Structures are given as C-alpha cells and as structure tokens.
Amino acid sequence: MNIVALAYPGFTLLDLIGPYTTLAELPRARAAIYWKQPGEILTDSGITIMAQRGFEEVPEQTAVLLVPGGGAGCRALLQDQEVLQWLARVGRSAEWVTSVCTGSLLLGAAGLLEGYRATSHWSAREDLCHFGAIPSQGRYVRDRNRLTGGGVTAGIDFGLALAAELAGEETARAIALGIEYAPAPPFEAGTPEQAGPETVARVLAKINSR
C-alpha cells in the first residue's frame, strides 16, 4: 500500500505528520515523503525533515496521494508548474487523492478537485471555488475518492478516517488507541464561531502578514 506524501519548503509540519503517523501504522503500508529531489526540507516552523524520494521515483501503483498545506510555501507552489503537473499525474491514478489544510488548494490548482466537495483551513476554504471545487465545511470531507481535511490538527481526524476506509474501522480504532488520540482541549477556540470575532481578526492578521 504505497502512500505518497508531498513535502515542500515552508509546508506546515503537523499537516503532514498527523496523518502520516496514522497511515504508516496500516498493515502493508509503505509510506514515503517526496519532493523534486531527495534531501532536507525546511518547514514553516523551522524544523527540517528529509524527503526520501524524488518525483521520478513514484511507484506505479499509489494507494494514497497526501498533500499538506502551508502559508507562503503553499502559495508559491500554486505557480510551480513542475509540482502541479506531478500532482496531476500522480493524482490521476491514485486510489485516494487527499490533503490537509491548504493542501487542497494545491490539489485544486492541479485540476484534481473540479466538481468535488472539499475543505481546507477555515481562512482559505472559499478559495477552493477558484478551482471548480465546492467549498464544504467539516473536520474532513469525503467526495468519492477525494478526502480533504480542515486546518492543521484536523489531519489526525482525517488520517483516522482514511485508515478506516483503507483497512476497516477496527484497525483505525487500534491506531487511535496506539497514539492515545483522546482530544480534550483546555478551551473551545478551534473554530471561528468558538473563538469570536476579536480572536478571528487577530489570527487573520497574522496569516495575512506571512
């Protein structure tokens, strides 16, 4: 079960690591991180990770294409034809085409979400309509073989939902227990509705300054 995960300069680390951790636990999973060429990649949090494989090393059969989001790094890739063409090529034959956060914008720019319901980070969700997608609210949204996750931490929920699709609910439940996924936030502020207008304005100002 080949899991092809894209990484790129400036992506958001948790967007990738959350679902990657769950999917790598699946039976027969063979997960790897891809970029234009193997090597170190600096994330938007200043942590460096390693891309093990280059674009030309994608296996013939891909079970999951996984695309994380990011800020300026993601926006830069919206104009990178090499990346968009690679996503289009891999996505056309992948069993599941997936993303977390603003990674859905990259799927959209690659022509992989036209006519599909999809989600993204709350601040970017409506931008999906520019690519012919149907913006939909949800921690994760499934439309046929497209599965898109909301912002950042939604990647774990998304990863467990996809694990259940690939290997059954009991396997996904065991993975949830193994990673002790039992969220209990100290306060309710994870959505714009919960956080309130002042906090939303503060966060948007920070996002727009990047």
Second form
There are 2 protein chains.
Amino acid sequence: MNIVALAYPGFTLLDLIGPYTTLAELPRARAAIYWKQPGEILTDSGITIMAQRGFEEVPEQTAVLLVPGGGAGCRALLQDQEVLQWLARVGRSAEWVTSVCTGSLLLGAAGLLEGYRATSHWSAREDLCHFGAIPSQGRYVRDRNRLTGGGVTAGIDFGLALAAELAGEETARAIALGIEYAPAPPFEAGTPEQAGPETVARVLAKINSR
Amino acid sequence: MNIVALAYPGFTLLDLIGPYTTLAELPRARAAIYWKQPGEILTDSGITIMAQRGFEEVPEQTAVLLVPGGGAGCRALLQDQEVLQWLARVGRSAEWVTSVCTGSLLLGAAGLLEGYRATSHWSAREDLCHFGAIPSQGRYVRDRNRLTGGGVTAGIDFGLALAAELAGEETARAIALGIEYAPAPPFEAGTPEQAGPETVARVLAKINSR
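Hand over the structure of the form predicted in complex with another copy of the chain; the form predicted on its own is what we had up.
After this comes the whole thing, all chains and molecules, with the earlier chain placed first.
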C-alpha cells in the first residue's frame, strides 16, 4: 500500500506529519515523501526535512496521494507546471486523492477536484471555486475517492478517518490510542466563529503579509 | 526568547512538530533543534529531519527546553550520559522545562523532575516514579516551571497552553485559529478508558515489540 506524500519548499510540516504518522502505522503501508528530486526541503516552521524520492520514482500503484498545504510556498506551486502535471498523473490512478489545508488548492490546480466537494484552510476555502470544486465546510470532506482536510491540525482527524477507510475502524482506533488522540484544547479558538472577529482579522493580516 | 528543542534518532516527530509549530509562531521566538551535532536524524516515522545545532551551541538564556518522546530511541538515551548531562545543564537555567510523551522520562533521568508532578504517554506514566517524579494524569501537567504533556498529540494542547503562558492568551488564541485547532476525532479511542481493554492490549503488544 503505497502512500505518496508531496513535500515542497515552504510547506507546513504539521499538515503532513499528522496524517503521515497515522498512515505510516498501517499494516503493509509503504510511505515516502516526494519532491522534484530527493534532498533537503525547508518547511515554513524553519525545520528542514529530507524528500526521500524524486518525481520519477513514483510507484506504479498508489493507494494514497497526500498533499499538504502552506502559505507563499503553496501559492508559488499553483503556477509550477512540472508539479501540477506530476500531481495530475499520480492522482489519475491513485485510489485516494487527498490533501490537508491549502493542499487542496494544488489538487484543484492540477484538475483533480473538478465537480468534487472539497475543503481547505478556512481562509482559503472559497478559492476552491476557481478550480471547479464545490467548497464545503467540515473538519474533512469526502466526495467519492477525494478526501480533503481543513487547516493544519485537521490533518490528524483526516488521517484517522482515512486510516479507518483503508484498514478498518479497529486498526484506526488502535492508532488513535497509540498517539493518545483525546484532544483537550486549552481554549476554543480553532474556527473563525469560536475565535471572534478581532482574532480573525489579526490572523488574516498575518497570512496576507507572508 | 530561545526555544531549545531536543531531537534524537528514533524520536516521534509528531511529539515535536505540534508544540514547535505553536511556539515558533510566538513574537520574538527563536526556535532551533539540537542534537549532539548538527545533521540528519531519522525519526520513528521514517522521515529524516535536520538538527540545526550541536549541543555546544546552546544559548546562554533558554526560555523553553522541549524534549519529545519516542520508543526504543528514547529508552536508549536513558543511559546516555552525554545527553543527560546536557539536559541537566540546559534545564537548570531554562525558564520552562518541558516535554511531550515519553520525553518526560528523559527529563526524569536527567534529574529534572524530582519532587515534581508530571505526565507522559499513558503506557509510561508510572515509570516516572523511578526518577522521583509524581505521576499525574492530565493532557498536560504543570508543576511550577515544569510542563509535561501526555502522548504524541497531547503536544498540541500542551503547546497552546505554553504559548499562552509565554505570550498571553490572545496570542495563543490567534495561533490556535491559524492552525485551525478545533479537533473533531472521527471516533473516541485516545485513552485506555475510551479504547477498551482489547485495543489497549493490542497497542501495548506493539509498543513492547519495538
């Protein structure tokens, strides 16, 4: 069961690590991180990770294509034909075409979400219209074999839901226990409604300054 | 505000990335990943990250010492005097001495939890007794300037609580909105009580086989 995860300069590491951790635990899973070529990738938190494989090494059968989001790094890729063509090629034959956060914009730009309901980071959800997708609210949204997660930390809920689809709920529950996933936020501020207009304005200003 | 995060071979990447993402967002934060020497570190999910600095580069003033957990990689370090002495030295002067998951065992082995209440991954919490700590239940546990998180995903709740301590709740709420932290687990199985005895036995067998 090949898990093909994209990484790229400036992507948000937590978008990827949440679901990667859950999916890599699955029986028979072979997960790897892909970029144009193997080597160092600087993520938007300042941490550098290694892409293990280059675009030409993609396996013949892909169970999951997983695309994380990011800020400026993600927007730059919306114009990168090499990346979009690779995503389109892998996505056409993958059993599951998935994303976390603004990764759904990349799936959209690659033509993989036309006519599909999908979600994204709350600040970017409506941008999915530009690609013929139907923006939908939800911690994660499934439409046929497309599964898209909301912003950053939604990747953990998304990853466990996908693990249940791939290997059954009992296995996914064991993974949830292994990563002690019984969240208890110290305050409720994870959605625009919970956070309130002042905090929303503050966060949007920060996002737009990047 | 220096955030000094330890990494080591076989550590659990998600333990670190949750809080690292929240803390690196703080105003004036300077976060970096330390190991004996800079360079590649293979984590327990199979992803390789780069340690940015070596042990001798630690800053004079440390706001937060952050230690992630892991399986066999963590247990190996419990006997590594170079690591334990470094942790003791940094921890003695750090404003906050913190851990996620089994990282608290390393703090304990370095003598930093004697007489403190602390937590860990549910499967390792009672082991804290060996180091003179007082095992306590909680998604995260604060005792004076020690803040220890539970297993893996507890690092996000822990990181937001610590962000609020360091920079105030308004800033921490903005970070929570930025990472869309409104968790919605697809099923409740993140604690031994929620998961039930069969799933607990399955996960313990897997942990002990590593």
